[in-house]
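In the form predicted on its own, a lone chain appears below as structure tokens.
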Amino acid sequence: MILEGRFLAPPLEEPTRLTLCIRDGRVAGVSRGSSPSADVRLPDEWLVLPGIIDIHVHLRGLRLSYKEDELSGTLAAAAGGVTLVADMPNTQPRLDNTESIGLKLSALRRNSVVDYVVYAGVPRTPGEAERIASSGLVAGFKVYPEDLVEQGALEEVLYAAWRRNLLVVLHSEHPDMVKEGCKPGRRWECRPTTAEIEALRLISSVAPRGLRLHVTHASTPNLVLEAKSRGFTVDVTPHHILLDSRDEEKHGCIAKVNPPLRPPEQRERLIQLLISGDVDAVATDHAPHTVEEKMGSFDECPPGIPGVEHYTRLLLTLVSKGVMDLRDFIKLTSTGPARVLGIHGYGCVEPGCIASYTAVDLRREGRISGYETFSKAKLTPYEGMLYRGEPVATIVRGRLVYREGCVCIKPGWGLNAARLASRRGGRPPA
């Protein structure tokens, strides 16, 4: 395939014009200008960055395909300009096993239009996180709050992830310092910071030296600075940066996710962290529920937010108001989550680099609408947000995936990026 279009991605300075030759999904060969032989020409107004990884995302299916299923999830990725997810595996079954990390996978391979990871639970079976570890289908382990107390299958997945510098992921909230049972606008209360500053603590007094541990959707400016100190990568979350607990109070269940909104002061230094390079990635925890979910009471409907398909509306926006910059977002979603992944030759335009890129057109603007989305989850506490800047052309590994509203390829041209990140051949047994 030959690619034209006007590229902004490392290592070039400022926007070029450029044409790329990719073959096997890899750049091939580069020329500046135009060429008459471009399979696919994206207009000048666009501009092309490296491909969108969100390294959080749920995209249920299985037995929860009812609230999004791979199809429908990866479909809003394509039509967010994001080329390449990352599953959570608190699925039905579990993925705490090589057996339903197989099915998820399966499912995976015939339905998802861009790239993807999976991560593991943590097992209960001894020796399971051993096998998964060694069998090169994820990208590493997930733990949630409830690990953090089972000290023996903690240890055994920290060990096995060290063993083979797979990642791990810390949902930082200890579950003997969160409950629930506060109001709309006041959750903040039930589940306060110091459970995020302590989960991070006793997991780090267990784990192994040199582990990589990433922290996923910091709420807190210390559990960010907390993080960073400890030589951890961490990750914010649209909602975190964007919403506090006064749209918890407005949108009740709508806004109501893990850990919760915050009140606003936390917000605005949250966005000081981003701006100053303390973050590493941006990730939306992508969490779709059934509109009748979230429209039970407060105190009943589960927790999550929907935002793949708004992700790169919602950051664009903070360029647009100068917040950010365009190398900042390139930072944030994508040179970052790659780097936190393992994922070398992400997105840039030079020989040999992975072919996967995201067209935006920066003066585009419009509201946010949960019900014009390829998800299945409708209900957002964006809506009607003004945005401005908006993903046209989603390219994955050289094939152009998505178009301005238009699907442009069939399910299962994705593949399991799990193969692409850097293992350095693991370690030496402890």
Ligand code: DOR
Second form
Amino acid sequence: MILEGRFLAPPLEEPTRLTLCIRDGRVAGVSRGSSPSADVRLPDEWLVLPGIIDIHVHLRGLRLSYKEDELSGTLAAAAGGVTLVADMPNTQPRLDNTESIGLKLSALRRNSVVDYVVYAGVPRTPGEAERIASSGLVAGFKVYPEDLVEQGALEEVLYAAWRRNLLVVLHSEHPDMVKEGCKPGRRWECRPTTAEIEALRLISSVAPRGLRLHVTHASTPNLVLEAKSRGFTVDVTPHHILLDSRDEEKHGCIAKVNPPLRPPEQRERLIQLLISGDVDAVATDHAPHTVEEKMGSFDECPPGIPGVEHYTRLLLTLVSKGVMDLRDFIKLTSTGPARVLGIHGYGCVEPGCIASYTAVDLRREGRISGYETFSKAKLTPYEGMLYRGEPVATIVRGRLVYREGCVCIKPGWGLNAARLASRRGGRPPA
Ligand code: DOR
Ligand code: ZN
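Form predicted together with the ligand structure, per the form predicted on its own context:
Time for the whole complex; same chain goes first.
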């Protein structure tokens, strides 16, 4: 396939009109300027960026398909300009054994319209972590707060991941230091930042040296800095940089999330870290729940904010306001996430690069609307928010999967990208 557009992707420094010849999902040839034989020609007002990667989404599926499933969640991703998602294991059944991981991957193979990787949960059965790690099916493991107090199971996962050079993603909140019962606007008091720091200290004390540890949804500047000082990678969410405790007070359950929204001054410092180079990626923690669930009482309703479909619009709006530039945007949404996952040559424009791209129109404006989404989760704390900058086309390994409101691919185009993530030959047994 021959793709022509105005690109801004590594190694380019300036937007440049290019024609790419793409074969087997990779760039086979590059020439400057237009070509009469292009199969897809993207207009000059659009800018083609390296494919956006969201390293933290909950596609749900299996018995939680009423909240979201592998088709609705990846349609939402494609419509949000996201070319690759990393899916979380807190499903029903949990993805903590090779059997349920097999079921999940088969649902993704049949339904996903974008590329994906899956993280496994921490197994409670001895030997299972090693079976999962050696299967080659997953990109890594996800450690939840409750896993931190199961020392034997936790250590097994950390060593199994270390031996295969897999990623360990940490939800950093110590379970003994958080409680429920705080009023809307004050949940940050029930889940203090000290709980975030303590969880990171705990895992650091048992992690083997050289483990690829990634701290996800860091909600406070202190946690970002603590993670970086220990040599780990870290992501922040759009909601922790755009919303704060006042939004939780206003929207109640729709803005209830773990870790919680923080006071405004924390949010402002977090934004500064975003552009100072301390943050490796932005990740949405797209956490869909039904309208009925989110209309329940604040104490009982499930935490989680959907975001994968709004992600690009929200961040491009920060670009339009001058909070960050396009270079920061590309780093935080594509090259940084690819580095965290260990995927090389993603979305660049040289022979051999993986030909996944996100085309954006930086001048298009609109308002965020939860009901006009592919996701099943219709309630959003961003409802009505003005945005400037919109994803207009999503290209996954050379195939146009989405263009201006329309999905143009059959379910099942997405591939498991775990095999692209670097193993560097693994490590010898400890
Ligand atoms: O708010 C959250 N929702 N935080 C999590 O850690 C889990 C997520 C979910 O799965 O809904
Ligand atoms: Zn999550």
